[in-house]
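Next comes just one chain, in structure tokens: the form predicted on its own.
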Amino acid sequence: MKLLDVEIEENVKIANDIFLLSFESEYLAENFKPGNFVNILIDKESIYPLLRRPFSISFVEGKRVYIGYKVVGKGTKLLSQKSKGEVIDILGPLGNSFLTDTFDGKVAVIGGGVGIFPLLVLCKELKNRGNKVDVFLGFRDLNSMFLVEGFKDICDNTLIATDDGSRGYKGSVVELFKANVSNEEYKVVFCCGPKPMLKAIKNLNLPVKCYASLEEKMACGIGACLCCSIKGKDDKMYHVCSDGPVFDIMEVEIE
């Protein structure tokens, strides 16, 4: 983990309110693992936003690091207005990884909304390890879709769900996964997305391990401020930033 001043290479809109930001950092490119995130201080010259914002690392090409995000408030709105050449302050890599164990055989990866971003590099690493990968991606509609071609280039099967049926299966990505899971023998499942999606996956009571990357409001990013505390089994408390963000989905409460 390091504090880094990085110069923005690109900050482009790729779907409705969805942006992809990139910068060069040899340190991050060499040291991050799938599932890690960074904390960004969006404006060093202003008191607002006061706190850093957490963003998952989506993928890396050489020394260039790519981070995806959605504009949902003032902080991300300010970030979307940053241009090539501007400098941002980054702390990372932070958190744990999806890949703490080795998994043989076929795996399923489920993503919804901006939770899709950290899954691209996960799928790539799983394929590099020899796994067969089916990815299930959920979007609101056709205009909200992003990175689909990247997943198609990597994964064995890429299945799409949209809420309005404008592309692929009409309905939720969990429904799409449920319709296919009975025909497959997955060894493990990985997922990231909004809490209703994760809760629905947990309620499936899958017979295999399922690892979920959780999203919570964060401040410090290193487990000191308790802002991102969640409850686990037997009332044990976890910090999403330092104990996670990746957890066995059956070991934590998802509210």
Second form
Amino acid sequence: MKLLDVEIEENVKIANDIFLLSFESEYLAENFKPGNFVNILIDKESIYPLLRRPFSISFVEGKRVYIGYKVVGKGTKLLSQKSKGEVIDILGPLGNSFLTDTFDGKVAVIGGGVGIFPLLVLCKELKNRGNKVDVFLGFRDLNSMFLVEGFKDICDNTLIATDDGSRGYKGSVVELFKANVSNEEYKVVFCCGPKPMLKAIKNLNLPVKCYASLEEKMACGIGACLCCSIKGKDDKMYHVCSDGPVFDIMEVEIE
Amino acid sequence: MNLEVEIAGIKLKNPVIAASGTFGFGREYSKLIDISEFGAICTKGITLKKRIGNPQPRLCEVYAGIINSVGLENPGVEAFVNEELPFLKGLDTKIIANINGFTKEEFVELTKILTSLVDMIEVNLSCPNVKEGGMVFGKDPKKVYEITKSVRNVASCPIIVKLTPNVTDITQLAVAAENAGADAISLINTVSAMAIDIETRKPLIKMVTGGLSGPAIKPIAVRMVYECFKKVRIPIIGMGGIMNYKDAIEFFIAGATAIQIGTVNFINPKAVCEIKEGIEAYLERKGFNSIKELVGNINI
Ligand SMILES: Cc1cc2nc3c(=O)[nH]c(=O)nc-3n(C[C@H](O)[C@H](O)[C@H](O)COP(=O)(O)OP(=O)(O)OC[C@H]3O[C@@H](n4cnc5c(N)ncnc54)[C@H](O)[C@@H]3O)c2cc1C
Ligand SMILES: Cc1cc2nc3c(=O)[nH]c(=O)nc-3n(C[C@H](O)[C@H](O)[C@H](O)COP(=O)(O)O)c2cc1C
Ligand code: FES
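Show the form predicted in complex with the partner chain, please, the one above being the form predicted on its own.
Below is the entire complex, every chain and molecule, led by the chain shown above.
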């Protein structure tokens, strides 16, 4: 983990409200693991937004680090207005990572909305280790789809769900997964997405291990402020920023 | 330039202290910055028993500040002593333990355990995020007197009493603490606050209200330091929204002997170095020989 000033290489719109930001950082490229995130200080002098904003590292090409994000509020709006050559202050890599052993069989990866961003590099890593990977991606509609080609290049099967049915399965990505899970013997499941999606996956009570990347509002991002705590079994407290963001889905409460 | 300050005989190499609850037990930030740069570290609030704190969401951002309701999540005093203190002791800085009781007896008990293990104790009579103890005690000058006195009786190290701004007249609390034998007072803790999501009409903090910190509270804090400086003789440790050296200087001029920095640690972990350097350059530029000359040195 380091504080880095990086120069924006590219900051482009890739779908409705969705942007892809990239910069060069040898340190981050060499030290990050799938699931890690960074804390971006969007504007040093700003008092609103005040806090850093957490974003997953989507993927890395050589020394170039890519971060995909959705414009949802003031911070991401300002970030989307930055252009090539501007310098941003980044703290990372932060958090734990997805476990990427060889599972000797098929692995399912499920992503919803911006939760899809950290999964591309996970799929790549899983494939590199000789696993077979089925990825299930959920989007709102055709116009909010992103990175799909990237997943198709890597994964054995790329299955799409959209809320309005404009592409792939009409409905939620969890329903799509449920429809397929009975035919496939997955050895392990990884997921990232909004809380209701993760809750639905947890409620499936899968017979295999399922790891989920969680989100919580964060201030420090490194385990010092205790703002991002979540309850585990037996009232054990975990900190999403430092014990996570990736957890065994059965070990934590998802409210 | 001499940045050394003294609080009840304890010398701090500089007046910049990490504020309780914003620096954990030092471990996390030690991977990022040189902690010996701090004059002292004030620990996350410690209670007798382990506490899991309040439900999520515990944090929201508002204009120029954040509202938190962590609710004193901490591993309890025993785990603190066994697992966190050895690390803290290895750092080249002074250690202040921030303690929280739900009864007077608990404050006394905590003090007995910690008094010989740390450099100073900060008695938190101001946490807004718990239902008993904390600010509930800290709003009543009689209770502040009573608890401070009981802690004073069993403490062999200096004690600092941390005050809440959520009262009409904070100087009454300051005076009560001084009369009961506090060695210093620190102010301010967070300001009771609330924010609502207008789409869902739900409060943004699960506990409905929480404590506001950051730049939004600085003018309130400066005013309170100034008022207390006129009423008490013991040193004042000022805090609330300090983001840079200029903010810090205001607190010294208002009457603070030392300062604590909190929320800024989350945004700029290097703030302590920048604030220290800024204070030094300011003193030189203005022709002061030491930080002491600046304390309470206001032109009205
Ligand atoms: C570990 C982690 C990884 C993330 N990765 C991505 C990613 O790859 N792509 C992406 O688009 N988004 C990601 N997010 C969510 C992203 O952090 C928020 O969308 C962003 O902070 C919103 O900022 P804002 O100023 O635009 O919104 P505002 O609503 O104005 O933000 C206000 C405050 O809430 C916090 N906040 C708001 N939403 C979230 C959230 N969902 N999670 C945590 N804090 C939040 C902000 O940090 C800020 O303090 C991630 C969140 C976490 C915790
Ligand atoms: C997340 C968080 C946790 C805090 N926890 C404690 C605590 O345990 N004990 C305490 O005395 N003050 C606690 N505080 C208050 C700070 O020590 C400080 O008084 C306050 O944040 C004002 O300073 P600032 O504006 O520089 O942050 C906490 C503040 C924050 C933001
Ligand atoms: S964000 Fe501070 S502990 Fe996780």
